[in-house]
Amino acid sequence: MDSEQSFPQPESKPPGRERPVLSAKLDAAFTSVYRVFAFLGRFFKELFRPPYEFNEIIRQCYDVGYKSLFLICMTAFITGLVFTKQSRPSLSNFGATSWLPSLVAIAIIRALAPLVTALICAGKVGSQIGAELGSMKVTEQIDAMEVSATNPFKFLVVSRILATTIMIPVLMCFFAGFGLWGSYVDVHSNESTSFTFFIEKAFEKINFMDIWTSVVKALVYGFTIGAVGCIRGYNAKQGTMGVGRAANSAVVISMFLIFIEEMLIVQIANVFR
């Protein structure tokens, strides 16, 4: 029996073999960024070019706004009620329960109303847009619209992005109103505060900068939700699996961008305060 035992030696990789793989990944990343900006550029180009799909825009506003209204209002009422209940013990230790209306109004109007509304709509509306356009893409319905001399981009994409951009601020106003209503129910049940006194205290520390900042947030969030859902759905591939990926990625990417935008807008708003 030989004392020396031979083992298979690992194959030596030629130098520079990983570099083309890294280069291909970088090329794919830059190509994806280019496609996103080209998609947005086409949106703004088609936005001001007639004909205008007013009927489709109104229908999409109905789908985005009215069909999400009940969920938004219920979430807002519960949020205001629970936030007030959670804040009362801390303020009671300092004998400052009279600050509850102002505290809740600042929290809801400045932060919770636009952010929570956008997150709910990202999950409900963003996934719906991604799934709808994705299914139309993989079943070649979009290609059929192009053959029939219809502009599918204007009809499908422009109308949906406009609808989310318009309706998210409207839903945010409902969230703020029902959130304050939920807070008032708790305050009234504990301190027997009148509605007039509650509203006066609630808006005592709120100024126009707070309101306009929330409106700008909602506009940006609405545009983000619509754009991401349309981009992922309009470019879906690989059949039914691609539809699921489009819907899922539309929600994940929208929520990620919303948090990034929240951080940036807050920093910019603090500069002007």
Second form
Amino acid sequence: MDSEQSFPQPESKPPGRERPVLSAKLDAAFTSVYRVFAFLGRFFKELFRPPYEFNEIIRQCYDVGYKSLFLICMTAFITGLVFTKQSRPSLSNFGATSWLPSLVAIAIIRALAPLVTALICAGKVGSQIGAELGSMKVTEQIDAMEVSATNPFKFLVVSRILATTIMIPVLMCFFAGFGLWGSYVDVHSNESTSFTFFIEKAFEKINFMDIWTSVVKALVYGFTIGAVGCIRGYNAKQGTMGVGRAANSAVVISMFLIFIEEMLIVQIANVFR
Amino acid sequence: MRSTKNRRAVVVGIVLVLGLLIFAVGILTLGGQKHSFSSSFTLQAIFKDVNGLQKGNNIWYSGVKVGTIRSVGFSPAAEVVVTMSVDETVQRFIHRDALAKVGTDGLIGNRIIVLFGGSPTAPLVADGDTLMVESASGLDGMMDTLKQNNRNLLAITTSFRKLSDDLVMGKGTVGKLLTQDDLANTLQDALTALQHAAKSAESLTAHLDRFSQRLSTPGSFSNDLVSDTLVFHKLRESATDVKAAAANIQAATEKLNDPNSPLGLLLRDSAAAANLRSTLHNLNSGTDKFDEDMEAMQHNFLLRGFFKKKKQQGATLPASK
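Beyond the form predicted on its own, can we have the form predicted in complex with its partner chain?
Everything in the complex follows now, all chains and molecules, and the chain you saw is the first one.
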């Protein structure tokens, strides 16, 4: 079986007979790390190898992107509006409310758009992927696909990771647009600022590095959400309890990794600024 | 099933296009602001200190953003070489003798390069030109000014301290005033007198005010006197007439005093006066006698009829009325 060769499962060992390399727990931890990297390696191998599951990729893009669009846009609008409203008193103390568009644009484009989009999708999409693949795993549907000569990894995993990697940056653009719109609504209602002036002030302190950094962040977060959801779901065990655990851990781990990646990417981006 | 797949594909396509559209608008807006998509030319300026100027900071010319900083580096002479990317559309406004200085976008804003000056007679800048710079005051300059201000403030407070010490010690006029009671009492008396004078002046002013109000009351004599030009004209004419009458009286008096005139003679010559008195006495006596004669004539039988007839006519006239 191809899948078995590319994604080796831990060998079944006779209980109590084989001596651990380091210790039982450390061996298990390092084995998990190895399995994660093997999983990711197999993803990249399957990604470029035909046949390509375009229909499944589109279906996943539909689920990840379109079905999250309203939630993202609504959250973005409210975030922009509330952020502007909350920032106004501090700036008005200095008579600097004209800086609100710049402040909000920096916050949204540099940080909030990729981060909040990723967190929302980690909760909505990550749990969905984990639960979906987990239930398929524990009900042996994945095994059945293998038996029916369908590559379950390509069909289930590659399409989902690809969909999240593509759609999270797109959703991030929506978030940025609607966030700035929400901010504009508040600024316009208080300062009667024109839309042109708002956009001009908003992009005054933004540079291309900010935008490319955010796109890279969104790509990385999208990949992380898809990969974590798939890994946790694909390796789910112990029946329905395992499904719940897979869904829950997919959200928790992907959120944790998103924050770690945020910190790393910001540090790396600052080197290139 | 097929239609569902198509619908999904269309929806995903729309979402992708809209997302990319937002992204493209953002990129184009940013590019427009940073003049990334417009043709530009390069200018250089060499500073000793750029106070934290960074790549990407704005360039202003006459308060208008015309470009961005392309690079900030060091020259072999350890000076800071700032390379500026300036919008080509403003090239025809910047002359070679224009100056560059490091400024600030607002009080606490980013560092910027400000281009200013330049005479119209100088040739226009070309790609790669190096502009002269004006050393900006910067934070150090501000601190120096602040330090100088502190020194001045210290000197002022020292002077004030000496002044207050002198006041406490009773030195000088004000010090004496503060420390000596009799001087203070005298001053207080003077002030009281001044206060009374002020009250009197106030009362006087009130009276004057009332007088002026009366003067300005329409119809009053004083107002007419002040405002009616006709009365004044008439008064002037009357004065002229009085003056003429006085002249006549004076002439008459002079004639009376003249001993050659009949009245002057009468007034001055006592003998003539006595004769006149005697003449008047005789005239009076003659009049009495003539009266008696007339009485006698009424009783005369020749004229008695005439007088009786006249008397009857006088009695009938009141009865007819």
